[in-house]
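Encoded as C-alpha cells, the following chain is the form predicted alone, with no partner shown.
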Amino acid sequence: MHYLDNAATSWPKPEAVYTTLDQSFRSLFSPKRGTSKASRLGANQLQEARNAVASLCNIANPERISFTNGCTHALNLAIQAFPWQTGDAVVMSAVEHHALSRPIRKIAQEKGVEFYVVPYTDAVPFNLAEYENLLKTRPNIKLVATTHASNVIGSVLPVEQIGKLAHQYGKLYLLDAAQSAGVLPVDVQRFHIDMLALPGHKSLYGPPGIGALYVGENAHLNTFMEGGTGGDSGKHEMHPTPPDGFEVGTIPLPQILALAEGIKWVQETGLSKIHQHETKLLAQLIAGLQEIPEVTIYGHTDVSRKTPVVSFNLLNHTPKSVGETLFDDYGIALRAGFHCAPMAHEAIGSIHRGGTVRASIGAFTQPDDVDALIKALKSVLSQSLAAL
C-alpha cells in the first residue's frame, strides 16, 4: 500500500510509539488515584508528558496543559467553556475543520454570539488587512480562533500576526495546530497564544484518542464536562483550573505516554530535517500533477508557504470515484469528499464537485509512493479515454 492520508492520521507510527502503548497498557495504573508503586510511577510520567508537550510549544507552565480525547476535544472544550455573553463575538478564518466552525456556530445559535470570517483568495488565505478592520470596528469580538493550516489545501495561515494583533486589539487566541504540530514549528509566545489544541495521532505520531489543550494564564474557561479528578475528591463542585478542571474521569494514560514517545521522535529526528523531507517530497507531487492537463490543484502552489497536503481534481471524474479507484486497483490510500471542512471548499470553489481528492505526505513517505500517485492518475485516465 502507498499510504498518502497524514493529514487525517499518519501512518506508520516509530516503533517507540507501538511499545509505549503496550508496555503501558499492561503495567500501568490510574496516575491520578491509588497509592501503588505503578500509581505513583504513572503520576510521574504523566508529569514527563506535560513537559514534552511544554518543550515542543514553547509552554513556560507545564500545568496549564490538559490532556483530551483528542483536537476536536480540546477545541471544542476552548470554544464551548469560553464564558460568552450574549452579543459577543469571535472570529475564524474561510477555511475552518468542522471541529472548530461547528462549535462556533452552535454557540452563535445557542448564545446569541456572532461570528466573522476573515476573506480567502488562493494568493492570501488569510486577509490581514480586513482580519485587523474587524478588530478595530467590532469591540465585542472577544476570541480570535484560526487553524495554523489548512487541511484541505495545506495553505499556511500568518498565525504569529493574527495572534500579535488579537492582542493588540485585547483578543485572545485560540490555536488550532491539527495540521501544523509536528510540521511546523508552534510557539505559543512568539505566536501570541492564549489557548492551542494539538492532536496527537497526525504528525506527532501518538495514537488515535489523545489530544491536548493549552490554556494560557490570561483566558479563563467554565468547565466542560463534571466528575472525578483525582485531585478535588472532597469537594462537591469542580473548579476550572487546568489540568485537573479538565482532565475528567480516568485519563488514557497509555496513550498520554505514547504521545509523549511521538514527540520525543519528532524532536530527536528533528522538526526541520522532517519538513525538508516533506517539502521535497511535494514539490515531486505537485510536478507530477501539473504534468497532467486533466488535473486541477486548488489553491497555490508555493510549497513555502504550505504544509504537506495537496487537493486536486481530475477532469470527469468525482473525487469519490478517483479515490476508490485508485485504491481499490493500485493500492493508494488517499482521502476524497469534503474532508470535513466545507468552509474551505466553498472559499477554492471545489463545493459543487463533491470537494476534492487529498494527497498528504508524512515523515514516512517515500518518492516512490508520489511517483505510484500519478502513475495511477495517467493510468486511470488512459483508461477513460479507451473506453469512449
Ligand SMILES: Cc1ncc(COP(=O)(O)O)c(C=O)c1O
The other form holds:
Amino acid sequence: MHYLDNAATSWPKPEAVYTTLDQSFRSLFSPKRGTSKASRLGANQLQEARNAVASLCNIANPERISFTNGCTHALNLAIQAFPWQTGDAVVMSAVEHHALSRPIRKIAQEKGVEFYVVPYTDAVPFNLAEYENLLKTRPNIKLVATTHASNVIGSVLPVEQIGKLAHQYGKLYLLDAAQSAGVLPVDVQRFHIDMLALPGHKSLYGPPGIGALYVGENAHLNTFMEGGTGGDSGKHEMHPTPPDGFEVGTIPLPQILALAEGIKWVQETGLSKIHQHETKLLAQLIAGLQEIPEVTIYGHTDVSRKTPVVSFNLLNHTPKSVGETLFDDYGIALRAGFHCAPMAHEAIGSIHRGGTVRASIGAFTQPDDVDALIKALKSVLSQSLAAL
Ligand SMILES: Cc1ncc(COP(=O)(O)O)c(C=O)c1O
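Right, the form predicted alone is done; let's see the coordinates for the form predicted together with the ligand.
Below: every chain and molecule of the assembly, starting with the one above.
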C-alpha cells in the first residue's frame, strides 16, 4: 500500500510508540490515584509527558497542559467552556475544520455569540487587513480562533501576526495545531497563543484517542465536564484549573505515554529534517500533478507556505470515484470528499464538485509513494479515455 493520508492520521508510527502503548497498557494502572509502585511510576511518567508537550511548543508551565481525548475534544473544551456572554463575538478563518467551526456555530446558536469569518483568497488565505479592521471596529470580540494550516489545501495562516494583533487589541488567541504540530514549529510564546489544541495521532505520531489543550494564565475557562480527577477527592466542587480541572475520569495513560514517545521521536529526528523531507516530496507531488492537464490543484502551490497536503480534482471524475479507484486498483490510500471542512471547500470553489481528492505526506512517505500516485492518475485517465 502507498499511504498518502497522513493529514487524517499518520501511518506508520515509530516503533517505540507501539511498544510503549503495549507495555504501559500491561503494566501501569490507576494513574493519579493508586498507591501501588506502578501508579506512582505512572504519575512520574505522566509528568514527563506533560513536559514533552511543553518543550515541543515552548510552554513555560507544563501544569497548564491537560490531556484530552483528541484535538476535537480540546477545541470543544476551549470554545464551549469559554465564559461567553450574550453579544460577545469570536473570529475564525474561512478554512476551519468542523472541530473548530461546529462548536462556534453551536455557541452562536445557544449563547447568542456572534462570529466573523476572515476572507480567503488562494494567494492570501487569511486577510490580515480585514482581520485587523474587525478587531478595531468590533469591541465585542473576545476570542480569535484559527487553524494553523488548512487540512484541505495545506495553506499556512500567518499565525504569528494573527496572535500579535489579537493581543494588541486585547483579545485571546486559540490555535488549532492539528495540521501543524510535528510539521512546523508551534511556539506558544512567539505566536502569542492563549490556548492551544493538539492532536496526538497525526504528525506527533501517537495513537488515536489522545490530544492536549494548553490554557495559558490569561485564559479562564469554566469546567466542561464534572467528575473525579484523583486530586481534591474529599471536596464536593471541581478543581477549576488545569490540568486536573479538565482531566476528568480515568485518563488514558498508555495513550499519553505513547504520545510522549511520538513527540520524543519528532524531536530526536529533528523537526527541520522532517520538514525538509516532507517539503521535498510535496514539491515532487505538485510537479507531478502539474504535468497532468486534466488535474486541477486547489489553493496556492508555494511549498514554503504549505504543509505537505494537496487537494486536487480530475476532470470529469468525482473525487469519490477517483479516491476509490486509486485504492482498489492501485493500493493508494488517500482521502476524498469534504474532509470535515466544507467552509474550506466553499472558499476554494470545490463544494459543487463534492470536495476534492486529498493527498498528504508524512515523515515515513517515500518518493515511490508519490510516483505511484502520479502514475496511477495517468493510468486512470488513459483508461477512461479508452472507455469513451
Ligand atoms: C484542522 C483540524 N482540526 C481538528 C481536527 C480534529 O483532530 P482529532 O482527530 O484529533 O480530533 C482535525 C482532524 O482532521 C483537523 O484537520
